[in-house]
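So this first bit is one chain, no partners, the form predicted alone, shown in structure tokens.
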Amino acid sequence: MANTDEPSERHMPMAWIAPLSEAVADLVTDGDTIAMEGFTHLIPVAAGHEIIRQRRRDLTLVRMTPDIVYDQLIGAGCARRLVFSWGGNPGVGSLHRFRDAVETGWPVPLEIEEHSHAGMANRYVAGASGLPFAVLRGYVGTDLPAHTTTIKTIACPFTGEELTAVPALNPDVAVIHAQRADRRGNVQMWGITGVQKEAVLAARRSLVTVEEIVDDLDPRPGGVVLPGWAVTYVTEVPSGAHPSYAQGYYERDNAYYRAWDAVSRNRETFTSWVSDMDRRAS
């Protein structure tokens, strides 16, 4: 059930419920900075595929652990820049479309900005907290500060200790997947979670795809609830995290990850995959 108020007439702070294609069309524009988070679990794959179908371009993609959905976005020509802390096909090997873009510029050149996991997580927390930067003890003994201009040393004003500062992340759009939402747009997730909450709170706009929309959310041990006022759009997309898993709904599709290695190694095979994805959606 979609909310019927126009954005300018919205009186109550709550998320709009809309189909995925409409939400992506309204939220994601060329040149945006997009964060799509989920740590091995609840990865927003269906939303990534919709961005590909809508042929968004010049995106800055942000993610702590870019895996195959970012490989697909990069190979489809959606990205010009990647901000990340690790990249790979988990349990299988490299991201071949990512590597091709960096090494040869196909289909378009890709700039990279590399951080540590701790650095990325702290950047989201700073963004969600309304702070300009985060401070941590990371990066000592690594080569990352020499290659990443957004890593700076800073002296503690109280002890003089040398620390590391990284700028806050405030994406234009954060995209996550969760198990459930209610009809007012309150979102609930449980199981292994990463920085989804922080990414949504740091972003200017947000999209949450969910397995199902229910009348009421029941308590879940260790669950995370994002209130409707913090979310721009909610859209019901069953199996929206496949081939990653959604605890309580389906398991990880390991065969898909293995098969992706062969699909992504060859440009022609990958291009056929993109065409097939478009045909399946039409």
The other form holds:
Amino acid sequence: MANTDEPSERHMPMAWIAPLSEAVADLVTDGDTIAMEGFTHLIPVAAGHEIIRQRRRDLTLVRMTPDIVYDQLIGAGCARRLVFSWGGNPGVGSLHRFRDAVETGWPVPLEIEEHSHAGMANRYVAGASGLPFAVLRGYVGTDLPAHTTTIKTIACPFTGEELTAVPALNPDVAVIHAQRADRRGNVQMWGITGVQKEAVLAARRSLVTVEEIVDDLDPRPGGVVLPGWAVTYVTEVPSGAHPSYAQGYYERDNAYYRAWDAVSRNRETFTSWVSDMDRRAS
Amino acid sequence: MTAQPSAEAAAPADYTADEIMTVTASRALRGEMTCFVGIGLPSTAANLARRTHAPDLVLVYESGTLGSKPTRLPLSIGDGVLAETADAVISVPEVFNYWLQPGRIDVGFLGAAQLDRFGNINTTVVGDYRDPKVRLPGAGGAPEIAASCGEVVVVVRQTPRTFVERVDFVTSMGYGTGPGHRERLGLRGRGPVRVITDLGVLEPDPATCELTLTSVHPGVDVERAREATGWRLAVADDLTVTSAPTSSELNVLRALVRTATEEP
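Having seen the form predicted alone, I'd like the form predicted together with its partner chain now, please.
Full assembly next; the chain just shown is listed first.
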């Protein structure tokens, strides 16, 4: 039977509140599987940039909708594998660094494990539920099962009906961005919350960057609360989701997404973007 | 047979090929319907429908917004305006498991990078999967939208590069290899009932499931549609000419498109 008991990580009384660089240094190690989730809204971009600055390597990056922060991580050579269901610059076009890595292996070859949204969402649900796999009606008639080994069929034990099974996702680290947390590390987010709760609960460790840390969380209709004891680190990073948006705080910076297309289109402009980031951090 | 243009129908010079495509696609939607909306051309058409003849149309986006009534054209599938104007905002697992999978959504509105004669869609790669000529974004929600919605409408520009004999990769299944294939696999939805392009409308032949040209837009001749198609395009005996967009449809569409370029 699998040992899921990890007292040092699972039973902390509350999240640690620490600066971003410290949290990333403690949580993210070369070779880890990292899920940074966010569905257009609340994308943990600042945390992704910190991983680039700390020059992590050989990461397996997991995300339903890898967009420009994953393009940046891939182009900076942090990743050797991507598990995903849709990779693009929403509303603009291709991810040029992702394409360069897949099509020509620059700066390092990128293996891909490709799913559909329904499959990825269910993989997180299984991971959060402590189950080895999830069952869905999915992928039928498509070419995905021929290329992705983590898509199998399974017979319903009650009716014999053939269904699709996908294995649980249990990342080493989940990273998300939320609107707020209190001083005990209870996290609150609202608006489009995607698959972030499932990603945190599926992961062994987690980091939540927030717009602000407040004394008390007043209730929000439709809001999601992650209790502080279910989160490893909370870090206050105002505008930490920029250029994506944080409902109630700031709008999406559409110009940044459009500008990224030109920056990422060739290796030289991208490489100078990375070195400028290093200078900003020093 | 040529459909009689209505009194206020615009002349071909008054609208673009993309505009008649979007207007024609919007007319495929009715009120009192639920529509799972892909981003891009399908989203524009669905939002146009809601602002013209189908105000009760329920828009569902895969980011988890049910019943969005966006006041401007969303730029992405998770645009804030979709959440702010929704009847309910739910998680992504919920939108796929509780709403799409059991067959609660009437119509899936999809785009395509490649489409073949049986309406199979590719948004994954051009060329070989392991050594692709072009790496495309991938599946997103489309495989299950194409499988589980009551029916599917595809909105895509018609070119020989897009309309291919055989897709390089089946991301989302249309009619597979032909009649009976969906049924053998147990797919619950009917599949693609209409493909709306900048040149006309294609519908599956009831006997062969092959996409057949059933309508051309005003000013488009059949030969042009054939040249834009990578297979021997079948043409319906009762080919019609699409009704031109009305001036009010065009006005609403243009105002809608303008909202997309305004910063929120």
